[in-house]
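The chain below stands alone, shown as structure tokens; this is the form predicted on its own.
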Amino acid sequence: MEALKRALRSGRPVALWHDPPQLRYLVEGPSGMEEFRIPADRTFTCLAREFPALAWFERQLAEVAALQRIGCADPKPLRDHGTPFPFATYDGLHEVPVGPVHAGVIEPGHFRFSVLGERIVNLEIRLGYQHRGVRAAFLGSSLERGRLLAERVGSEPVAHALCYARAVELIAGVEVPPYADRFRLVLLELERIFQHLGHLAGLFTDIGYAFAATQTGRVRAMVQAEIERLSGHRYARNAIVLGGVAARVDEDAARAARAKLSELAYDTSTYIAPVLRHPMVLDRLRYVGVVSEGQAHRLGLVGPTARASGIGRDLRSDEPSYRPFVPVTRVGGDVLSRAHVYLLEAQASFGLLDRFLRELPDGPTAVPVVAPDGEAWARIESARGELLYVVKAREQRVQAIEIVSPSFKNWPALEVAVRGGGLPDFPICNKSFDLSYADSDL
């Protein structure tokens, strides 16, 4: 245990689950990633107090491993409806709660503010309404019955394909074809593209800019439309198979998307950057919903959210294609910060495409996967951030499961940002952080 703590001192938690009789904590500390198993019985002991980024893990155990928890730092259940949720009370003040449903289409989500006129003091989110039991569902499937149950897990079909194929090939031993790696990595960069597009675009929807949020919209689309010409699906579905790719792009589609890309790169230039330097943009995301440097370190941030508050930690620096590659970040911690890192982002994406599909090798899109039993991690950085799956394998079906979304980690940023500030900034700040409710209901 004291070998543990001093890890996570020096480090982050990347992820802890029950493998009964123990619990297992992957931390990535400055030497690399370490793993320790911890004997856990009926009960485990809490560090959630001194390492807050561990307050979600624990709480999760709680539920899905039945242990119970000693010197907990916060009872309350984490998906279980089943199980009373205190919320916090104060004197004096006013409770609002919001949702679980809510307008449109967004996911359900409750949220429960405690304001003294329009100022938050306080916010707690439960969340739990769109557990699926996707954990349970992969249980006992085949291999690739698992790839497309991951492709389902959240809005991220690409990302978490490739990080579940990763771990089944890592436990078969296999290397994909230098086309099927470079290709996935197109895939996975469409991907950010679109996502992060979508964010912005909704948050200049919320602060009333039509015309912003129109153009990011229309470049958006078009992304869409291109990674439908490459992949054949809107969403990249199905394109990324256990031992690589489904299909090969030929060279005149591979130069027909270049060329559009490349157009797409300069309207977002031309019609999209301009509008973070706005004043009534400026003056709407600016100093709003901020998360200070030393904040997102104790909460164990990850991806675009942790990078707008100066914590330069990007997994695409550790993959020898992506290279040489230097992690976008931003000091300010704010939605204007979290606004700039998606922008730069897309934009260092259509340079990183531009390469990567210039570069297409030529081989074979696949190989066969054939997997011992064994089990295997992986981990990548989507375009909410960080992204781990632990497979274990046993007679080619799949034994064991751990997903470790992004969201997961950065839904507590929310409750954090948001205090101090006014209720009617809540909306941008929440969409500031792109968080999905699915893939943290697992």
Second form
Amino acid sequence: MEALKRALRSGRPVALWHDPPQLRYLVEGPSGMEEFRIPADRTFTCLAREFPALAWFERQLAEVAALQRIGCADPKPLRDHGTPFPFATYDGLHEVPVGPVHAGVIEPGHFRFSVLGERIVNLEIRLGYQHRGVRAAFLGSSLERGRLLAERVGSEPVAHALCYARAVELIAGVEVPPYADRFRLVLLELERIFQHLGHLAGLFTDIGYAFAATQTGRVRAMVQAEIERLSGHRYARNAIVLGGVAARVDEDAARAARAKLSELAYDTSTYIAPVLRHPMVLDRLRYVGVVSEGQAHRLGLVGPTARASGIGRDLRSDEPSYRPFVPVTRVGGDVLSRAHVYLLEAQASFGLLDRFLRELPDGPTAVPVVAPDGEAWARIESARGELLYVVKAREQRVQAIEIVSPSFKNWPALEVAVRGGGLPDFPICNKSFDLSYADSDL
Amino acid sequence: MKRLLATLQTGRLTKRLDDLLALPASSPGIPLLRPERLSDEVRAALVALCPSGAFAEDGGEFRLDLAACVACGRCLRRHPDAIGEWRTLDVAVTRRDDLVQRVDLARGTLIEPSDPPPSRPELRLPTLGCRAVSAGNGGLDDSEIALAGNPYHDMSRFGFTLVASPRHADALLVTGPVSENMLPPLERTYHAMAAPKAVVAVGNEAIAGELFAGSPCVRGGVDRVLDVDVYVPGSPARPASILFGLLLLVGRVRQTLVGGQPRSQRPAPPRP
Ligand code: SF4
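Previous: the form predicted on its own; requested now: the form predicted in complex with its partner chain:
Starting with the chain above, the whole complex follows.
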């Protein structure tokens, strides 16, 4: 326990789950990943008071593993709608309930604001509306069906399928062919551009800047057309298979995609980038929804959100194919900084794509995967941040699974970011994180 | 000034409906069973190769449920003789049965269903306010609804708009397999709408749960809890299919798929 606390003080929790009869903590510290196993059969000691980054994990444990919490600071349910949710109330403050059904076409979640006039004093988020029993659906599935499920966990099918596939391939001890390895990254970077431009288009819509929203939407639609051309699906579902990829793109197609993508990179720099220098846009986005670097550390935030608050961690730095790689970092921690990170990362991904598509290796597209009984985990830097799959296989079926999505880690950031801000700023704050409800509700 | 120029240079993006309904060459179309080519081996192979279990056989009947197809294209590639392909996106139907192809194995022919019912006359509205509710969808069907409003698809040219309040809505677009936790808000949204009102199940998950069918945390389809007027299949349902579904709802197009196969294709000619 002391060793765990020491690691948490200098690092960041990556995952916490119950693997009876023990709790398993993955902590990323300065010297890499460490795992801790703490026995727990009916109870466990909460550490969230000292390490707030564990708070949602501990709420999850109480529900998923039915473990009693000892010393719990925040005994609220997470996804369970059978027990009432004890929203914080304050004397003299007005309560504003928002959701689960929101004004736009987005996923459901409930936000409870305590406001003084127009100022937000406190926000509490209640999720769980999208809970479909994803973990249970995986159990006993064939490994192949697991890949289909992974593609449906959230709105980033490539990242989820890739993360799941890599975990299974680690169990099987196979290495995917060079072509597949490279083409998977092509799909991952296309998905990142598609997602990031989506966040930006949403922001521009929310501040009423139609020109920027339309141009961003236009480029995004054409990126999606390229995804479909290269993968056979608008979101590249079915393109990643266990052991490789489903099909090969020939040289002509790769060349055509490079030409189109370089046009789109030009459009991004010409039409979208200047928008973030426009005085009206600066006025709306700057100093709004601030998450400080200290808060980002304490909450264990990941992905573009953490990088916009000065934490330069991007898992792509660890992947040889990306080298040389420099994570995009901003220090403001506000909506504008997050918008900058989305834009700069999208632009960088266009560059990466050009390189990846130019160097597509020859050879087979996939190798057979026969997994012995065993366990492995894999991490992917998805568009929203760090994604983790821990897969346990037994007789070619999924015996246990743990999924930790970046959104699950970043939701608490929204509560912090809006505190003290105006209620009308909430939509752009929310859009600037653009978190997935489904992949944290599971 | 520069921006004005950029806007003008962009030109018109909106595509004609016919162009939108054509499937891009890289994506697999909808599989069509060729009853005369379904030997015992082929049927067994199809059941084994489909990753999502869209094929099934029992009681002397072989079935393909389009609402279970995840569009991987495997059956089309491996069994081009037994499986034809439909490459347009006019796939929405008013009746769940019209998404299931059924082959009578003794006779070796497709089972012909009756004509599909027309859409309800009170829904033949000049404009349609649509309220989208995600009930356990991963986010892609929702994304496709939003994209049906982008400049390329431009749903508003047909009089369709996405509205914020259910009070302003004529149609409820539901995505996802209907999670238990979203059931009460979904029903409340439906009851807040004024009559006449329609329900559209958007995407395979909303039609029959797709991969989440059987999960105890979901109902496994919108029609288990609300009367559904139009089913739009797809994994996820594509924006053009959604547009076609809305046009079908207001009675401006004729349904193409009957018993899971396009009318023009029945009886199915063998492929060369
Ligand atoms: S295309 Fe559809 S029906 Fe054919 S194998 Fe793939 S999922 Fe099954």
